[in-house]
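Presented as structure tokens, the chain that follows is alone, the form predicted alone.
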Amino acid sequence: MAILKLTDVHISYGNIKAVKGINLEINKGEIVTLIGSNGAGKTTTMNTITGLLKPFKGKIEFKGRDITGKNTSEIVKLGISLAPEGRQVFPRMTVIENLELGGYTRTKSQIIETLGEVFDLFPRLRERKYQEAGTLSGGEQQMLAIGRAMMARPELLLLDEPSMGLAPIIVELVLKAIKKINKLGTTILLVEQNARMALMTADRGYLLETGKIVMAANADILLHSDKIIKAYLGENKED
């Protein structure tokens, strides 16, 4: 059974239809990626899964339970967390304060235990735990955003553009962390404009264009698709 299932989900901003009837499934233990250009509806989809936006039509199920329209705090308690686009850390709060906020649904002892796990995953955060988040590098802030989402101990982690604006060496560190999180048992939905990175990381992928899913397949198939190569990888298939 799918851990997450979207059925004919439509999302609008006023009269603008941002997502036009998408169907998407993620099975437990998978990394699934949602790729597409700016404005395709990727972030809108993520925000709707987490309750930040409400669909005007369709159904969202988590572990077989209808979560359509539930508020964000309820959804986090059920086991879904989001590391948002742009990191959105609290700049004047310390690293540890940011992380503790991510565990707001959990007990103090659970927070302490999970802090250790996050610091093991991202040693740089341990080194800078009393430093204000706004003084961290972009890569460190991305680690913090992912770590904060992990503080809720989610079964499903949503990652929105984790490589955005990062140097290649930092992207590699973040990518390794994502794979490690998955190996430890967390299912992941990854939104990325870096299609190559996303498809090399994921088990399966969906291509979203102007609010509609136009392709869905195993990641390796998408990685070698003419359409993906020409539109998103910037190279010719024969190269």
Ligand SMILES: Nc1ncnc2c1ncn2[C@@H]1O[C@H](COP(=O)(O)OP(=O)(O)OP(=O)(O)O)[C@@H](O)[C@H]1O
Contents of the next structure:
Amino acid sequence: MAILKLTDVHISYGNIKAVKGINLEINKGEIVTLIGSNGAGKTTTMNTITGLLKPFKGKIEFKGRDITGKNTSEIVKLGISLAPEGRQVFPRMTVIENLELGGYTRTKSQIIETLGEVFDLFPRLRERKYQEAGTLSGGEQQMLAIGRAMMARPELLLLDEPSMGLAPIIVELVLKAIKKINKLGTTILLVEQNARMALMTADRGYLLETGKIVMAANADILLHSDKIIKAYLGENKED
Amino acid sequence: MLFQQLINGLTLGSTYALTAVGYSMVFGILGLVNFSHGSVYTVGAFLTLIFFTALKFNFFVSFLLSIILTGLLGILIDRISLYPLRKRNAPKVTSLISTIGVSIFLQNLIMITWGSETKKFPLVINRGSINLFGANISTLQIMIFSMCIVLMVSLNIMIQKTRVGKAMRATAQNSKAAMLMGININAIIMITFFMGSSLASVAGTMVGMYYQTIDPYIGYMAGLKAFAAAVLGGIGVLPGAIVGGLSIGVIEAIAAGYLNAGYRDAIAFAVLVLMLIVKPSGLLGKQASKKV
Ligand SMILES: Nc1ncnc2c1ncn2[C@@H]1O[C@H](COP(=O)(O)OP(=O)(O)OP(=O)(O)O)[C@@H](O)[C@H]1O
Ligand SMILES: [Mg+2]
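Got the form predicted alone; any chance of the form predicted together with the named molecule too?
Below is the whole assembly, all chains and molecules, this chain first.
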């Protein structure tokens, strides 16, 4: 059964229609990626799933339960977390305070337990526990944003461009971490600018173009589709 | 003489600090100056007086009731005058004007219901005093100062250490991200208004006790001074409110003592302007904020 299901979801900003009727399904345990060029509506979709935006039409179900139009805090409590685009860490709080806030909906002992897991995944964060988040490097902030979203122990983790602005070696580290989180039992919806990286990490993918889903298939099929190669993967299709 | 002025200044300054917190917290969370805060201070003082003199309650019961009711008034002000605007993403200036409207409304409400004349605030605390280095320090002064400081320090600890305090700071730093943590932003805003307003009631009541009179305009100057204190210390930074409030209190007391009592307000604001030219973000402010 699908853990998340979007049915004919339309989202607009005032008169501007950003998402025009998308259908999307994620099964438990999967890594699904949503790819598309700038302005396709990926962030809009992620923000709507977490309740930051409300769709004007359509239905969003999580574990068979209608969550359309619910408040973000309720949705987080139900088990969905988002590491938002642009990291959005709390700049004047320490790394550990940021992580504790990630576990805001949970008990102290649960927080301590998950804190250990996050630190094992990102040892850099453990070293910088008491540093203010605003003074971390971009890559470290990204690790913090992912770690913070993990602290809620979500069943579904949404990641919006976790590799944005990172050096290739750090990107690899972040993607490895994503796979590891998935192995530990978390379902993942990944939005990526870097289509190749995303498709190599994911099981399935959706291609979004100006607010509409134009392709949906297994990741390896998308990786070898002419359309995707031309528009998103560029020349070096051999590697 | 100097020491006496210092004591007087610290007493009033501590009440400015307590009022400044309300401005600072709301600014931190919503990014706007709540101009109705001065009137909330007046309402706080009047409520205590009404419960005490008209309804003949015990003084501490009256004080406590005023603290709670004024806190609830703060929540009501947000719900009626700010929440609907926030929901529609109105510009900050609109909300700011809305708080000015609330301020005028409250002030007039007090004048209509209790009259605009000055009311006597009965002596509640025995005005014994101690003599220290030639200065006269009354029990009431000691009580006001220590109560303000204790409240401010507890508030700071609460904001730094507790779960709700951390949620408040998170909301102030990035409200969208705070929502994504599962924080109920509306609850945090309510708590902020409740705390700021109930502290204003404490300040208003204590100043009433200190001068033994209140009138419907007390919140006007007190509100301006507290706002100045919040800005001087660095708005949005809570320890800044303490530093700003005490500084303004001491500066104006010294100005009144050495120059002319008529200059006290002028000097207080002149110092504020000078300070801000030197350090625009305020004494403890970290960086210039881009909020209104
Ligand atoms: N607050 C807003 N007000 C008006 N239009 C918006 C707003 N946010 C996004 N849009 C528009 O909605 C469309 C989708 O934006 P969205 O941020 O979802 O794109 P995206 O797929 O995440 O792009 P990117 O890869 O650049 O992050 C764009 O055309 C954008 O201009
Ligand atoms: Mg985006």
